[in-house]
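Single chain ahead, by itself, as structure tokens, in the form predicted alone.
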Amino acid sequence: MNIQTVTCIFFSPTGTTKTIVEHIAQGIDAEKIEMVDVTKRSDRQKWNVFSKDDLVILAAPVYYGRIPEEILPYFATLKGRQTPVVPVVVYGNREYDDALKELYDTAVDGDFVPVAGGAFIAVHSYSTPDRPIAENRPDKNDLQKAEAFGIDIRKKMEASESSAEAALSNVPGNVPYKVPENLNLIKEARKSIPFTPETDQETCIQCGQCVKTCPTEAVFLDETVTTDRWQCIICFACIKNCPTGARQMNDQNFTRAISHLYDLCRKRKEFEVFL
């Protein structure tokens, strides 16, 4: 198969998933590469059916062992016509659990044919200077390997007569998928407390960056910055992009949980790819 068009569709609140996808696409080196950022709800366009001559990279970070609830329904609207697809998940050095399997199955349900898949490492969204988790990743080595993965995808497709011939039979994961217990605890806690990032009004310069970067439009700026607890997905995009550090997650239960996560995730993990 000669793949002329690669369409990269990705959800990437803190930008690391986007970076990895860009390097995979560079390795594939198709005649046309289209980057489609669907992080913000307003950017999620309706697509016509993809053809069998396209190749789609479908990518998302792992939240609580699963594909984020915010983006999975949108991914399910995408339709192929036996279109080759590469599901990619990005996680913060803990585990990717059933996320890659969930993305693989969602693609299959849309009449896509997975021809490769990958689970890559990036700095954890909850990483902090005093509790660094996968700090500075993806690093140069990660990105070189992401590009090499793209080269291998291209070679596989060139050696195959059809997407069916190139099909990847499965990826790791369980069905039924992992229950996101910590996410369910957060939802329950929000019945009584906000459980969202907070703003230090003394250091906030009201630049609006948190409003701009929030994928769910949960952050509002009037005289002060406020957050809608029911829309916030705790992606930490607002924290990572705040120029003064005014946005922080201060809940003590959350802080204890992140300290435990830091203890569990100190050993460097490497990416996994499936061809």
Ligand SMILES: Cc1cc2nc3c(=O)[nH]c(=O)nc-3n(C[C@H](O)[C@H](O)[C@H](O)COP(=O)(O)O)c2cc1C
Given for the second form:
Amino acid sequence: MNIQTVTCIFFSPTGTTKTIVEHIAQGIDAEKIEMVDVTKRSDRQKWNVFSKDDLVILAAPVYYGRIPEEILPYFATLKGRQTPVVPVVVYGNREYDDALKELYDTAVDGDFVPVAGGAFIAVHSYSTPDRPIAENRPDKNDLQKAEAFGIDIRKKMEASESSAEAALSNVPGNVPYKVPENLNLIKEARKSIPFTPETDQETCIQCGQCVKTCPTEAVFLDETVTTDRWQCIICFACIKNCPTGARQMNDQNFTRAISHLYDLCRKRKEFEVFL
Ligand SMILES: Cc1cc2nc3c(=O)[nH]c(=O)nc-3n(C[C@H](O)[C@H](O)[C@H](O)COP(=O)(O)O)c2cc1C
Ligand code: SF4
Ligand code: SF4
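Switching forms now, from the form predicted alone to the form predicted in complex with this ligand, please provide the structure.
Below, the chain from earlier opens the complete complex, with every other chain and molecule after it.
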């Protein structure tokens, strides 16, 4: 099979999934590479059915060991026609648990054929200078390996007559998938506390960057910046993109909830690919 078009469809609030996908696509080196960023709700377009000659890379970060609730229903609307697909998940050096399996299964349900898959590591969204988690990743070595993964995908496709011949029989993960208990705890806690980033009005310069980068349209700028706790997925995009540091997560319940993360994630993990 000759790959002419690679379509990369990704959800990436803090940008690391996007970086890894770009390097995989560079390695595949097709005539046409389309980058489709569906991080923001307003950018989630409807697609016609993909053809069997396209190759799709479907990518998302791991949230609570699963594909983020925010994007999974959109991924489930994508339809292939025995179209080859590469499910990719990116996680913050804890575990990817059942996320890759969930993405693989979603693609199969949409009549895609997984031909490869990968679980990559990147800086944790909640990493801070005093509690660094996978800081500086993906590093040069990670990105070289992502590109090499792309080259291997191309070789595999060139050596196969059809997507069925290139099919990947499975990826790791439990079925049924593990329940995301921490997410359920947050939903419960939100009945009484915001559990969401706040804005320091003293240092806020009202630039609107947080409004622009929020994937779920949870931030509003009027006379002050306000946040809709029920829409916030705690992705930290607004915090990472605030130019003055005014956007902060000060909730003590959050700090307590993630205090164990640093210990859990201390040992460097390497990514896994399946071909
Ligand atoms: C709400 C939330 C839940 C997360 N859950 C996990 C997890 O279960 N395991 C893990 O290793 N990293 C977890 N992470 C870290 C992200 O998967 C990781 O930082 C990823 O690189 C973020 O991707 P992005 O830069 O494309 O947004 C979580 C991050 C967030 C915001
Ligand atoms: S990005 Fe920061 S400085 Fe800009 S409006 Fe939002 S909170 Fe204020
Ligand atoms: S308000 Fe919530 S959902 Fe929006 S960018 Fe900030 S952390 Fe993410």
